[in-house]
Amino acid sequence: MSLYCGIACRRKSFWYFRLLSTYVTKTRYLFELKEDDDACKKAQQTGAFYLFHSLAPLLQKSGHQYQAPRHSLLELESLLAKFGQDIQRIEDSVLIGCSEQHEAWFALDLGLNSSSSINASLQKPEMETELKGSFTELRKAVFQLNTKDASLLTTAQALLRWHDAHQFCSRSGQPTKKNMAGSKRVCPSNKIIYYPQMAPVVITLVSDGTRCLLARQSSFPKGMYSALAGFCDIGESLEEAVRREVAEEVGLEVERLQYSASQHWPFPNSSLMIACHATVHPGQTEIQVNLKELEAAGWFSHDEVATALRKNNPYTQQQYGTFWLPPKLAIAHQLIKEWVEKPSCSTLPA
């Protein structure tokens, strides 16, 4: 009987592990690479590299879509040698993920000044010719990438930018040293460890029950309206940040709010976008736009927003209506779509 139970338990454990193995083993593998420089260097031997130049990723365009080519370590070493670069430059790469088969993915910027090599940055035109692609501003291309590449490239750009801006210790002023994976920097003189950080930002879609409030800043593309957004202040809870931002920007007092989702956003620097729905009292909806923060704001009906969602295409945005919405990849789009599809977002519980 005890033998039977032992076999049954092992079988149950085996199948339970099989159900979790893909995600758990992948996560633990990435953790190992972040903590063990030797393991990370070994992973580079069979890994793939995404290339950047001055924070712009190398892309190849096909129609209205972009693709991000990947390069093996051997191809990268050959490229560096061809342009007279030390292969030690590869140590400036950062780990950005891995496949389910544990192929590690890295990103390397060939345009930023190298922290591990005395060589100057590589010239962009020559690189583009050799690589048969173009280094394209990520903000311009991100909405024309597939979801996987968009996620990897925004993560890569955020990490590369952070390392470029944090090469010295804020306490000692001495140069800091990146670990192999790029998950941290350490000051050799005082052992202080610095980790990449994101700034929390609340993005809130306000409703009065039948309409939602959309606004635009002068920096937005012409005709685009979005939800209200702002950085959290030190000491604030998310709820306090939402109420303050809505009051500051449009002069309204939030009655109820509800968390929706979150998203990393790399522009202009790394932010954690925390999306919420909020309602105001139907009798207190007069907008007072803070012109230091916004260019315009207004109430839009369910039908107006639903129509904009159906026609929301960045290639034809100038051909219809008076306003358009953020593209699908942006969490603002998802927040607005959720409001249109779920009437409960307009009447949140007390």
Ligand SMILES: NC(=O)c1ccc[n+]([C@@H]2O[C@H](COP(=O)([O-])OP(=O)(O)OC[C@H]3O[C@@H](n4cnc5c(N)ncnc54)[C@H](O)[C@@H]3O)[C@@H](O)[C@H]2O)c1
Contents of the next structure:
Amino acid sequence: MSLYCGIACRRKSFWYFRLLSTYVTKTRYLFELKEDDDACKKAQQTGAFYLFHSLAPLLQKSGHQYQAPRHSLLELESLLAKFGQDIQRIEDSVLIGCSEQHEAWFALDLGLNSSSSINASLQKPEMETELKGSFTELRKAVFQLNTKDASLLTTAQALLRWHDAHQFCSRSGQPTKKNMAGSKRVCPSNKIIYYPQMAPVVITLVSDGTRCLLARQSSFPKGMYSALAGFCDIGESLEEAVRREVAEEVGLEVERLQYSASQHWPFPNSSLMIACHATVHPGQTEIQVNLKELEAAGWFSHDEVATALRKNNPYTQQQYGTFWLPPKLAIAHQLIKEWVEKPSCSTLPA
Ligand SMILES: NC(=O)c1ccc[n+]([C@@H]2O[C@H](COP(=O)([O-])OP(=O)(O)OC[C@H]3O[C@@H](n4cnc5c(N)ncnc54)[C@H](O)[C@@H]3O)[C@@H](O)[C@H]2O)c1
Ligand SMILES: [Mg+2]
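Next block: the form predicted in complex with this ligand, after the form predicted alone:
First the chain shown before, then all remaining chains and molecules of the complex.
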């Protein structure tokens, strides 16, 4: 190797090293764990496990705060041994992320029926006592945790739920086998690969230039109004889904639309919420509510919505039945907040 080449290579590797940010190395590490069962199994040795029971995550309370505890492999093995369970059950865990130091994080459900362990549904109260925590329904848990943990647990639950519901091949009827990370399942008899799925959903905040349109379904908590939402039909583009949903639910024709943001939403099943602002012509704003889909819909002024955002406390408002908006965690809230803060959302460019 010439001196020049040596310097060039060192420079190259220096820049290569410099260019690979923490985020990139983390992403590449997770990719490796998804692709390589041995690497993933090895990562479990030094990894940490979030525990669930029948899709409810384990939470611990410390003072007024809730947290989602993590357990090491050793702690998990001794827990399973204590409850007379096969440690083989750990193979049911799914990879959900890793720390910046590459500590891999897994989620394991101790209550669902397991393909790798018989009589796997462990006793919930005994487990809670042993773990000094409680398995809390996810809808409650997400409001008690910080955003990072809430997001991690919703991902974990979505993945655990998907595996639980896809244990058999829909073509051969044979049991499917998950890879170590849980990023896919394969049917051993015909090699069909199944990947975890999310349903795309559009959520649209319609404006007529000064007001925004909010609606409620009869299943919503009392008094809560949100933006219009609907599942994308197969073959539809995002734009087509927005136009169809708005026409179907409130009988209006969208003129312009603009993408805002997206969010994974685990309720009732995994959806990818795609949020948009849309405008209708100011002269064509008469709502015709589709009562098969919605209970009510109406136009709300900037002031009404801004006031509701300022006082948004689901617990008190639900009690008194006043008009209130979805909680901060929901993308609907972010979309409505953006409309209040940015006048450009009411007058989208052509
Ligand atoms: N995160 C948020 O801010 C937020 C806000 C509003 C709604 N959402 C979510 O959006 C989702 C869709 O909203 P919607 O209920 O108004 O949808 P929608 O208007 O499409 O109506 C629901 C109906 O669509 C049909 N449907 C078609 N494809 C479906 C699929 N893949 N899964 C289930 N049903 C399907 C069913 O008949 C169902 O009853 C809801 O599940 C809700 O949880 C999230
Ligand atoms: Mg809808």
